[in-house]
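Coming up is one lone chain in structure tokens, specifically the form predicted alone.
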Amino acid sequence: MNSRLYQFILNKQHHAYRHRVDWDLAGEYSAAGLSPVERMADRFERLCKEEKAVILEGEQIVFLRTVENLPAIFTDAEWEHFRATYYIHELGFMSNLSPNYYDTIAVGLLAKRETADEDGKRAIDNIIALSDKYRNEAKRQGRDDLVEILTQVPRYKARNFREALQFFRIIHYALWLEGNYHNTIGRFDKYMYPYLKADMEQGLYTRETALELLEDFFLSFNKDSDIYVGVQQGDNGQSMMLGGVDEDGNDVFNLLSELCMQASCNNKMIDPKINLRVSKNTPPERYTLATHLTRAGLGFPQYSNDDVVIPALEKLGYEHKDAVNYVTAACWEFIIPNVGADVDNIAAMSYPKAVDTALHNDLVRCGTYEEFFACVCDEIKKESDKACSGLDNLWFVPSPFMNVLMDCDIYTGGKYNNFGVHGTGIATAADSLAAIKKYVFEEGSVGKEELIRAVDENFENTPELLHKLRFEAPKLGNNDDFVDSIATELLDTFAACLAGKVNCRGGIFRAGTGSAMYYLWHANEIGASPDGRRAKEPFGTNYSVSLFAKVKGPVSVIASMTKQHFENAINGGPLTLEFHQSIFADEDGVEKVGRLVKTFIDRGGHQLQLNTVNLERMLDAQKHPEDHRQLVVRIWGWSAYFVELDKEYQDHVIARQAYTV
């Protein structure tokens, strides 16, 4: 590792090298009538003269933002056109997509130029220009090196690994500064072990010395993530993936699969995101490799269930090239590289919501169980109908140079344009119909009025039936047919609530597990639930748990998590457990873990991640930020510093579970 300028990163020192631009963009261009198109191609025309080449010491891997805030092209009044005529979602902008990084760098962008359309033509124009900007800072620095490495690309294809790493990191760089966001990185170990494998027969590199020129690339990620904000810092979808089959059901996993786990593990920081799809057919060994990138402490990696994923995707209408090829979005959602134009996250569903309803419109005069759950399964249709309304005339802002890399027109569409919802608050819903089914309707304790009663005044004249609900009923994660079979029935509700469903670009819409910050956002649309949770309180994050929940272990809560049909309900949303740090103190405990990973696949579980924690260095570092900026925890689909959350992410976190094995 170039210890020297992993702190330089690290210390934010490379932050003196930008500046902000003033340009009232947008005026200029509503003044003049340019179109989405030509305003995206001016600006990102503007903003590539506009960046300084800044190659810093030592540095393998070069490109480095200088300008830190993309001026508007659109303005208010525009905006409000945009969004009273369309369907904007989220900032208008592309996102999620995962583009054919392949092709481009195996034949270089001027053959690329040669069928892009004239947009496209000047995006590739602009992105050479500022490449010569960094060669000709690489001869005034003397970096020979680097005086031919960008000689050949991004002009012409790469011809080592190196060439096909800094090529990369322009067309990341280079999809951030045209204005799209969430870009994510694809099968990186299937697309680069080429060029690794060939340089490696030819002796250009060992082990150690391939290692450091990837760390050194892992590290680019980290130069400007800061200035990629979503929901929270950290929220920036950089998402790489690793492992799985090809078309022919061979495995990918290899040499650079490894190096990228341990370069992360030695980096320690944020990004990129590692994502490792499994099966059945995984090796344990490699559980207990990725369970010390776990150790590491970054959230990270996410695992993805090959053996689930790739027939449910089929079940829903991809084609086996592209399914056996699947790589995940920002977070978890599940998205088709190159020609895949799914919007994997346009909508959510709240399943406690539908109970609340259920419970304030429905119970008193439901005379059994059955009754009141078929009204719950009615107000899970009416809210899957809520969030798929509205979303008519879908557009977003012309990319020219994402437009480039994708094998499809992006701006109509791709071959695949599905929408994604998710279903929020899954443990929540699940234990509030148990506690209803078991006391209500089989032992008669509590009564229907008395229950609402206390959900409506937040049990606080009620603490004996608080403390039933919330610590003595039945709850998701112990392994209780009981309340594991409700869960599994509203999964299958609201999956068949969506079946059926055309979207306004042709495609389906396909229900997820994941919950994104909704478990914070749903959790505040309602008050106290029959579960025992009160007002206020946060749902479990995506498909987990609820906070409060005593459940006996992990072990328990796999298995009751993997009993669901996953097949019907593949956006994505992985069960997430928290270990507490002390597990991971020898290498028995890593092993356990490693297992305990193993398991949950050969369960059938479809998706899961692992957070390790430390509560006390959690409460000193609220106190004490300036002590634990490198404190890394898992959000909902991806890893942050701790310190540079909002509280209420913070103390999320904390409540979570700690589990031992």
Given for the second form:
Amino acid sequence: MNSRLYQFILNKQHHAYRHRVDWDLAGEYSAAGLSPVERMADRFERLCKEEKAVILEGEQIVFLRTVENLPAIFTDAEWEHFRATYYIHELGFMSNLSPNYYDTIAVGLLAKRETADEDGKRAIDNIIALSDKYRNEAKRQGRDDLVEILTQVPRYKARNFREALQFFRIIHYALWLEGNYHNTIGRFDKYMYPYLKADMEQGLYTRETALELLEDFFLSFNKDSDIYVGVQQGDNGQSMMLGGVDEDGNDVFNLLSELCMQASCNNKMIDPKINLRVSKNTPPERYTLATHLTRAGLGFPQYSNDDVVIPALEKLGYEHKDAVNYVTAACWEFIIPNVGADVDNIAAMSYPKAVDTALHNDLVRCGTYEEFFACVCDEIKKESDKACSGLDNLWFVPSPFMNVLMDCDIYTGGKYNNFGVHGTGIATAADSLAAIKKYVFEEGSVGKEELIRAVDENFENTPELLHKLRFEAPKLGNNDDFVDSIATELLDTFAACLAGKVNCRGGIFRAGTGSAMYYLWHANEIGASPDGRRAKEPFGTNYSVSLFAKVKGPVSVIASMTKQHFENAINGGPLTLEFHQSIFADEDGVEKVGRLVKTFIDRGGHQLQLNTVNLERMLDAQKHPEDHRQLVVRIWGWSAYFVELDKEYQDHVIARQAYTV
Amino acid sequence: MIGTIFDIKEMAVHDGPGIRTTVFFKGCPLRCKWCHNPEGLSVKPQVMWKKARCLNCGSCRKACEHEECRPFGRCIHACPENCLEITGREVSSRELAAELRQSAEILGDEFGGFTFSGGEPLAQPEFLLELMAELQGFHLCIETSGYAQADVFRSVIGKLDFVIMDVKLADTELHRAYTGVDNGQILENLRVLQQSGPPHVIRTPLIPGITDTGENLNAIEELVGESVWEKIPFNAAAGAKYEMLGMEWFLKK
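Now that you have shown the form predicted alone, what about the form predicted in complex with the partner chain?
Let's see the whole complex now, leading with the same chain.
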């Protein structure tokens, strides 16, 4: 590793090259009556001109953001108009796409220019002009290596591994500069390996020198990422997918996949976010290898199971050749590279809200649990309908360069235009229903009104009932069919409620197991819940057990959370397991955690994310943030530096279950 | 028959080969001053009070009608913060074996086996032997102080696949002073293990100033001979449990 450069970036010294621009583009464009696509093209051109070529000492992969902000291109009034006319998703710009890096790097931008529209041509010309600025700077610094590379790419195809990496960096950088966000990386080991392989066959790299270059390349994802803030710092969608099968069912995992995990492990930085596709055929050693990365404490890799995801996507109508190519969007949503335009996080449905409504409106008149559960299902249907409504006339600000990189007309959609809906708080809902089933209907030990009153009073006057519901009631995560089967029914119900719905782009709605930030937002929509959760306490993230549930251990959690029918709910959203650092103390522990992951996959789990946590360190970091700048934690679908998070997110991480040895 | 345990731990990675499930037997004849599982000392169920979380709300002081609360003089089903937990559960060997087999079923080929720890599992020999018979066919391991009558020791280790045995102090006097019992029986059992037992490992907890002295370690090294020997770092976090049990921790200072 180039440790000087690494320290330079770590200490944010490169921020000294940054400046802000205060252009009133929105006003100017509005007065001139420019169309949205013209505005995107023009801003991009101006930014490319404004960008300075900065080459840091020893840098092998160049391109650094020097303009810190993207000036607005629409006035507030114009946004208001858009929001009134269209459905605007999040920020309104294109996000969570997986563009075709592979073809672009293989042919060069000039070749892409031939088939691009006028705005695309203009974007390409600007990128080439900016990279020429870098070439001149390289010349000035006597960096002949870079002069040679930048003479070739991005104009022409990459001829070797380093050119391919540099080419990728330029494309990815340009996507961000254009104003797209959550720009994912895709199946990096699949499309990049041919370059590395060819170079190694020629003896240009050893394993070690290739790793060193890759570490510099990985570092490049962290140079500007603080500019790309999502809900919190770190939520930037730079997800990389490794492994998995190809179109013919062959295993893609290769030397580059291995080196990527190694580079991530060595860099210990939150980008890129590593995902690993596995299946029943994955050899045990690979899990051990991946667990070494887990041990590094970055919250990577996140696993997804080809045996479950591919058939489930096919069942939803994805062609086999596309389904086998799936990657993850920013967090864990499964998307298709090059041709997919799914909006995988368009809405969310809260299970506990459905239970809460049924509790208040229907419980008293229900004679049996089945009757009550049917009411909950009705509420899930209503909540699902609500989540899917108002999503008409979806519109994104057109991005000319993104359009060049996609193998479809991304302005109007892609080959796939499905909408993903998260399902929040499944454990809170399943635990609540289990408590109602057991105590209200089976034992009769808790009265219906008594329960409703206690929930409404946030259990203030009923400590004994709170204790029973919170600490003695059956909880999801204990391999107990009594409650696990309720989770299965809830997920099936949610999936069934979305089935058959058609969205405004002609696509379908996909049910998911993720929560994103709704584990906090949805938790605040309701008060306390019948599982003994107090008002304001958050739900578990994604597909996880409740925060305070006493569980037997990770083995039982895996058993409980692999029983459901993911083939009906494959928008994505992992089970999260937290392990205390001490479990990885020796090689033996690492191998055993890898075997636990294998168990999860072999049992048909869909997605899994492991965290290494050190409670003591997090508590100390809240007190002395300056001592723990590099402490990384996983939030809902991305990793972040602990000290850069708002306290509510810090506290949630602290409250999660950790399995110690 | 009925035995008393205080915990079942899934995914025990340091208690023998493979991903294991460890059962902790309650009750131990030794009183090691550094014991990191003080809830395993007494065979009786005990209340653990997490004082730090206690709101002094008085909920547990109200009279209740639960049979199981009687010995403790408090209601254990009332705490909104779950500060009161009973450690110690009486369970039949059959019921326990059924429960344990669940993790084996979940893990399938990845399952390593069961480990009996404590407390001292040899302090409930009949229960242990019954449980072992119920779990026949699985890889079985014990974590023991080795303090048991020779015939008990022999009959148990003869049916085990792996033994993890502590040798804490080689000197008899020091052993008596720090663990409360003589080590003569332990060392005799050690020889039995080495001569005719299954594969095993000897462990020595490194307690600062007590077991980690050069003299002690040299003497143990000689006793260990050809056996595998692991030295286990001292776990200072164990002190917290003493307070919960209303006990004094010798090593607090």
